[in-house]
Amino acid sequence: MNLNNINFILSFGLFYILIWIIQIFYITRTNAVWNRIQLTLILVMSYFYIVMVDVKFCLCLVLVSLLTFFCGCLIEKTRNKWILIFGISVLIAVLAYFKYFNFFISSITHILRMNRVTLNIMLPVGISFYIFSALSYIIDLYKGKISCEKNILNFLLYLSFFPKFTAGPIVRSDYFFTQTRNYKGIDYKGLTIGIQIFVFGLFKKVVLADHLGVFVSDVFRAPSAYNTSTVILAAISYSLQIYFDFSGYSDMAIGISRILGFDLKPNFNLPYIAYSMPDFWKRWHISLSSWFQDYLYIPLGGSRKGEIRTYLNLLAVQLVSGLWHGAGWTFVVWGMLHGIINCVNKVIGKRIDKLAKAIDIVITFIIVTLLWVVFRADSFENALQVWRGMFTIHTGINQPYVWSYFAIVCLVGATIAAVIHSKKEGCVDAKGNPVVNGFYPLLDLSKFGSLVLFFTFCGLTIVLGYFGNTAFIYGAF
């Protein structure tokens, strides 16, 4: 399911009319009765889309959510922590089983030296997600922190809400029941800010992280035959790529929920300008990083229990986050790798010169792009090569792949806009020191001007588009 898909589009824009039909048929009804309707409508579409993909991944969401629904029942119910486990250990069990059985075979059989054995076992599509989110359902209800969600209609939609469905963002269970039980329907400025929001994720995803993708396959199929230049170009290209391919899809998904009149909160903060590998982390996939915080990191006993345990948990949870980013030793040193520079940057703390926090952001993003070969590598084998590529010099093809330069371009120029609005909007941490946050440069639709501008915007997203592989990175996890 590819949000970016034009028959996802087309069948979307059908569905919203079908919407808007129904609201003005029951104008006369009250409000309570056409939010049910209207939420159950768009259960009926979060299903539709999963089952057009497999009617197998339907089944195994359906029986991910009845089970935790009905643990969630006796779990505020009894209050028994075997209930908990019971819960936690058939989820761990179900991703573990469709995401990690072939991958501990094989190595098991590699390990052993035997004949490799695989599997046909299917990736339902989502799972990395909607099981973190039944995870932490179940957990915060046993903590008591939320209340049991009683209407198993709400509970369905809650994991199968189906923009966030393939690659998030993970959303809180209270944070999208108090929308659901407060749900008002659709409107016309959900309309106009979240059909925006959407563009501006098709334009980094079709436009730059598509076009980027080309470049970056054919350099890392082959990296010894280009020289030196092009292999660097390829590595930061693919850490433009992933961000505009990921971040694009989490405002696509969050501007169709503002459209159906949902707010979903943003899942990247301007992750580049990270001045070390903990700030980076709270920038990209915010969703994910506060979920491994909350749920991991804080249950082992965060920072609480002493320097080695801090940095031992600290690996801990990196390794975790390899792990959960795909099933392959690459992911798992990946992880490793960044668990490692986080207990260095624990050691050395954070600079506050405003120089030296401008190196720190250059140390960062090198650091980060030299990770992400690892993550995009096919083996081992294939991250050497990159890395040789990009430290040693030599001749090969030279290809100065203009949509890089674009690319680059377009994220300097919205850092840029993101530091002059956060200075004149006044933006502050939690400490009141100025910070610089990512915004969307939302127009009023009411205005003509800003018609011709956002309708320019659409056709050049249209017409610059690389239609080939639409199919998004973090869709696979």
Contents of the next structure:
Amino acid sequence: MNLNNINFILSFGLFYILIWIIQIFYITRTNAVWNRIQLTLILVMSYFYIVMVDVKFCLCLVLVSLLTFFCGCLIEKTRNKWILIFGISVLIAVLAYFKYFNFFISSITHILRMNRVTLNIMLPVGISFYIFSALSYIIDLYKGKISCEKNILNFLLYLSFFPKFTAGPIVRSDYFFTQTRNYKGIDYKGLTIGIQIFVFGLFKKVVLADHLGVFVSDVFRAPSAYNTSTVILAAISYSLQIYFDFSGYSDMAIGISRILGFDLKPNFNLPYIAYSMPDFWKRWHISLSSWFQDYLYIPLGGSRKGEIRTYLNLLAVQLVSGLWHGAGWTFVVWGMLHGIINCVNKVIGKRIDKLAKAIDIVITFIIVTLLWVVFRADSFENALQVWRGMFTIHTGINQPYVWSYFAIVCLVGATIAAVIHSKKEGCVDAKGNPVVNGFYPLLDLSKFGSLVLFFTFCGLTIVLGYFGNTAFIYGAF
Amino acid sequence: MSKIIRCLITILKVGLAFFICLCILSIFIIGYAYPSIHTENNSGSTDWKLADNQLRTNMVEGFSWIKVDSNGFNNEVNENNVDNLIMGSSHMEGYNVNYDENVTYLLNQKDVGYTYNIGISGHTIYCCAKNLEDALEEYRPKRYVIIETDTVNLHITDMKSVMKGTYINPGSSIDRGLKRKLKIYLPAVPMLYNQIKIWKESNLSADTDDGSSMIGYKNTLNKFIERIANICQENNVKCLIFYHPKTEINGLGEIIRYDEDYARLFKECCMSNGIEFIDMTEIFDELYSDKHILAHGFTNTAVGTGHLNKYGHKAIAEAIADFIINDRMVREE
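Same protein, different state: after the form predicted alone, show the form predicted together with its partner chain.
Full complex below, order starting with the chain above.
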């Protein structure tokens, strides 16, 4: 289920109109009843989309949801540590079986030089995301941070909520249940804001990311065929592709949620203006980074147990993060490299701070881009080929891909706009220091001029879009 | 009552905003990718042609602005005295390169006589073979009819239907009525429609190739080529077919070729029927190995795919010119 799939958009449109029609019909009923019905309809729609992908995925989700729900109830009642351990173990086992079984078995058989054995296991859509949501729910319950959700329909909706189901963001249970409990239903304001955020995300996906994907695929398939500047451009293009693809998806998810009356937190905050690796991870896939921080880094001791332990914790978190992204050694190495650089950053952090911020941003972008090569490559050999192609001057096909330059212009333009906006708004961090935050350039659609502008932007998105058969990169995780 | 009026005003406002948006997009499309208007060609030399003297812009695949001639084809000058006639598909229509970069223009810069191009999109070798007689009758080239093909692996059923006279171009696309009017006055509408169509189709799985049987393939191909040769002989003109294969590159950066056997067979059939055949495979391979240049693809598309780029056009023009000049020298000797 891709949010940029036209069948999805059409069916969602019909579903939304249906809710509006029912809203008119139910106008005399109490709001609470109608809001409950709307939530149930959203739940039905969520399961409908999952069934459309594969009914087996739906079964897996139901089992995980029921297990987590009842575990949660028992944990709150008994405060028994073993129930928590059981819940965590089962959830991790489910994820390990579907996502990592073949990877581990093939790795072991490869090391032992035995015949390769693999099982025909289909990776359920969104499993990495909903398992992490379920884990955070039972851990928070045990810690007493939240109270148990008594309404099973709300709980089923929490794990299956279709805008975030395929590729996140990973929404924390307390944040989600606060919204289901105080649900106000769909409204015109939510529609006008949500639709703009959705189209904004669609533009990122179909105009920028998918066009970049064409070029990146070509170069990564045969890096030795291209000249140095083209390979460098392809590496930069992949950095942009993965950003526009994933942040585009997140925007679409946020937009649809908003249309449905839910508010999801932003998952990206201009990651390529990060001045260090820790700063990058605060801006990239925020919901996952904060999940790892809260449920892995801090429980492992964080930075409270001495320097060596801090470095080991950083390494462990990034290693698991790499493995979370994909069952492959390239992902593991990618995570490990991020871990090592995080540690190095911690050691020489003060020296880096002395450099001008702009240089820090460029250095961080270069490091991130080099590491994305490992993430994107089919194998280590492929990654080495690309790196070699970037660092040795050689001839080959010259492809100054126009969409890459267009994407760079868009990114730089958006960043400048964000800087101006943040200054104007006076954005500051928790310590009161000025920060640059991303924002959605929302229009007031009740004005005629804004309406024309919005329709034109929608039209441009369709006219400039690349409509090959492309899935979301993070949808595969 | 006031509620209904307010609702109507809102609908009117949205409708008007949408219409203005279409106008703005249409202006953008005139510069970005103005769609060609296909009109009927009563002479039968092609199944359709472009509307005369229209401007064509293209920034979707390559970057080019061309002006269509008074006959509805892509030629810089339109003379009556045609020495060589080019027939072919969108590659020859050449809307992906500027007017001074296409095969026809480049040939006209060389000493090969006046070359006129009636290449138009959707006109595969089957279509060219079907229309050959009418085209020769209309333009009466004195020396060569040059037919372009990007494939030498032809379908038996299509060749047979050309020979039977029952071939119908599957990509038939003459713009009539509202479609034509929209393309002229509000090009954003057909553009959006096409993009949404592609978007919808991208969700379907790709069709698998039926893999036509090799039994009888050579015989059918030979008869098909023979038919072309006979028409040319009757019209007292020589025929030259040139083949330009797509270039696919493997992980090691080497070129992969799939249709070498078919190209050999095609050449044999052409030679046995007195048709000249230029296979661009080797020339394109040399272009790649010497200069790392691919004959197809643009800086805004996938590498090596799609239509011929300016390097491809140039290589083809040089190959054709060399051939014609050599042929003339041999005959003069």
